[in-house]
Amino acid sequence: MSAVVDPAPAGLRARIADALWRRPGLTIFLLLTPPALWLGIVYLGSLFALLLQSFYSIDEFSGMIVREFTLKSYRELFTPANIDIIIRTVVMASLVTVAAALVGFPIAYFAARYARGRWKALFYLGVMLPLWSSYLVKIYAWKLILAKEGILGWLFETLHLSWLLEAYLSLPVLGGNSLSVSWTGTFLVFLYVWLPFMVLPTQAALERVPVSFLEASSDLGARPAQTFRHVLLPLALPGVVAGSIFTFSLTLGDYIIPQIIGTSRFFLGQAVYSYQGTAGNIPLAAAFTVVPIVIMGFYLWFAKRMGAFDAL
């Protein structure tokens, strides 16, 4: 005796599918509502709560948060010591971004123009491989490399160039007891960790530059430097700016690298971590977090005008 299958569920599914097919706006609404709620409640809600906290203050005697509207935290933010933290972080992020563009552009150009087949696969593997390893493992590995007894120190000693390294470490701002506790060491590790985020968008932008444009420029008598300046660079610039969004923002907010490698001078991320955790001054920590949000807002506006979002 065969079992009787109730056709109601299949009929209900068919009616729902038919209703969604006839109303594409309803389909889009149902698909976008869950991520929109997540974005609105979790992401934008947390940003609003953060902004609200920055307008509170902390009682200096009890250490309790006074939930009254005030600009005290922002006045503290503009003290010379805190301004120094902001300038130091922005300068580091800018230098890392420029260096990543200078180092990453030739790599991306070679991959876009000359790498084919197996070599292109090796290129992607070489660029992406550092991203697959542990973040902390990479930083501590660099700490060992840059230490006075590390590989780099051994290499300088083997080449009888220890005097050159010592001379560099004696420089007032850039040097230190060793590269692992210097501003230079922090810069090198930032550059290593975030370089893939510059190479990949630049390589994608360079692949979209037609070879015929470069050939036409050469046929018209332009020298290689002129072709690069007037043809290749303007067309690839959106990819470079897109990569700079990642390198600049990631450097701006990172607090682990300067905490492990570098001097004792704070960066923005370390200041937020210290004021929120050790000092318990949540309003000032919230005011500090508003700084990179404002900076990145202007940076993204500039990047959009440069067409960077087309290369993401």
Given for the second form:
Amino acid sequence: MSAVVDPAPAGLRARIADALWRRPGLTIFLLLTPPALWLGIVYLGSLFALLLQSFYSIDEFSGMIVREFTLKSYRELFTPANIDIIIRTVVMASLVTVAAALVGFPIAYFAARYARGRWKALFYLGVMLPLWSSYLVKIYAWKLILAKEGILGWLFETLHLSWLLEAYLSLPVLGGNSLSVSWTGTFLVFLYVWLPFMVLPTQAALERVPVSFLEASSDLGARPAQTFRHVLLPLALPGVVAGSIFTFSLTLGDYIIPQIIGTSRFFLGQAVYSYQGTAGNIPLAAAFTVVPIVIMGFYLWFAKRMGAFDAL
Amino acid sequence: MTPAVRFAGVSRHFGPVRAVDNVNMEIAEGEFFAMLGPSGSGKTTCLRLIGGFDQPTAGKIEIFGVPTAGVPPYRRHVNTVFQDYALFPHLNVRDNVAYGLMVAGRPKPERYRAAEEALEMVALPGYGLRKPSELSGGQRQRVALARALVNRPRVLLLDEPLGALDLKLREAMQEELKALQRRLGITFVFVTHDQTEALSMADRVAVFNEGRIVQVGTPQDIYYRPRVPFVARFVGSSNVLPPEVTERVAGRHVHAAVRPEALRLGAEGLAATVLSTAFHGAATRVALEAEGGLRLVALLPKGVEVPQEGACVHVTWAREDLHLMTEAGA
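We have the form predicted alone; now please give the form predicted in complex with the partner chain.
Let's see the whole complex now, leading with the same chain.
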């Protein structure tokens, strides 16, 4: 006769396995404690310390931080020059997000619906490859592309379209001396660098939409545009919103791209960087970092109200 | 009368695979038409060709006499109940049912009234505000039906709509679907791999095998007068006698079919050994092996003595129960 139950194990490892099997709660506790400590203490703790800093102020004569609660930094934050920075950054982040969604959706759709096997691998490679190389290298590469004697300028010249580029650069706000010192340049580089963060979540959401939903919509009389509007977009929206959280918040906080490519006017990240660095005004820098957090909070609240997560 | 659907030499090849191979058929208006066959036999591909989700490689499909080449699904007055129901998860039941009317630009009150009527028709009144995820499988199936019917299609396509339901629900839905079809008079084209379902519901059945239609006929035709051994085996698992055996018992060198319930065990006839017996309630199923390794199945009604496993018996049948298949083929 074969045994019905194996005898209780003697080894330590087997005994631990048995004990954990009997207490699933303990297993989850052990698995979650290290990340919870990391998130709770290291991340949230430092964030909290930062927020605390924003309620301190700086002594204008000594340059020392006065550890007394005051809203002085926030008063300073809302001076016209700083509000300009905030608006500029939010507008840029919004434009980059919208453009990333427009450019990313067809790529994600193709990958989710049509790409199979080798094409799918190629898609992942194509989307991820830019993430492998250093971010600085990519930005300087873009500087070479966008500079006055750069690749793009050469291309326009070869095609005898220099006049078009000149005409574009002479536009107010969008233009400048060359693309690499214009807001158009900043926008292009932001779009390029953050695009994968839009494509991947969108693709994951589209992947979960069965073909039969699209067929059913078409079967019921919906033209392709209606199917997109009433079925595909609502079901892909959680993915697009997830992607937009990345593109929007990454643009809000970035301080390197606008420093290398674009006009000399500040974006939020640059303001934080300069206040906590050269100016040594940690409280104002901290107050500045609160801005993207608040904006993101509003953004998520709004997205939820618009039903972006209904299909989750 | 113009047929509701007409296939003329229709083929659909996927590379070297002939999913549908030179199919010709006519489905009459108001008919309950079943396409029956094992998986991969081409029946679902035919349904998708009618719906417009796929285009034939060769041949012509007409719907009420209108050629459909190049006509997209959204311009065909044909609606489909999908195998997985394909209910939109982000819309409630009412908006799902009213979807066709919504994209057609009908005003909201009309849409909602029609949706509620359609839900009543499938015995789900008042379910409009629930989400599809809150419904059981049977309820989802009804919503899918209501959503297809609300557009008053000329032809309704049903792709194994009862496959995911449990036995009892399936039987109830079979009766309801049939009653609904009678009441509405819409042409139903029903795809299934379940022969009892096809036989009990359809006016006519097309049996598919390897991309071709092997027989079209009434359920009685298909059941009692199979034209090829495949139909005899697939529809109701008839016993198929090879030509050599038929020649000995009936004098003709052709395949022959005899239904399990027609077999009787007696003192003379084909000698066979009992392999196994299984109690099926109303009858007992006896598996037999005759000489030459020929497998037979007999269904013995209640009250008939059941032989022991391993016993040697003789199998006989009434002459009229032996159906000779004059056509060649597997």
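Numbering follows the first chain given and starts at 1. Keep in mind the model is a prediction, meaning the values are calculated, not measured. Each form is matched to the other, and the largest set of C-alpha atoms that superpose within 1.5 Å is called the rigid core.
- Core-superposed comparison between the two forms: CA of residue 219 displaced by 2 Å or more.
- For residue 49, a C-alpha deviation below 2 angstroms is recorded between the two forms after rigid-core alignment.
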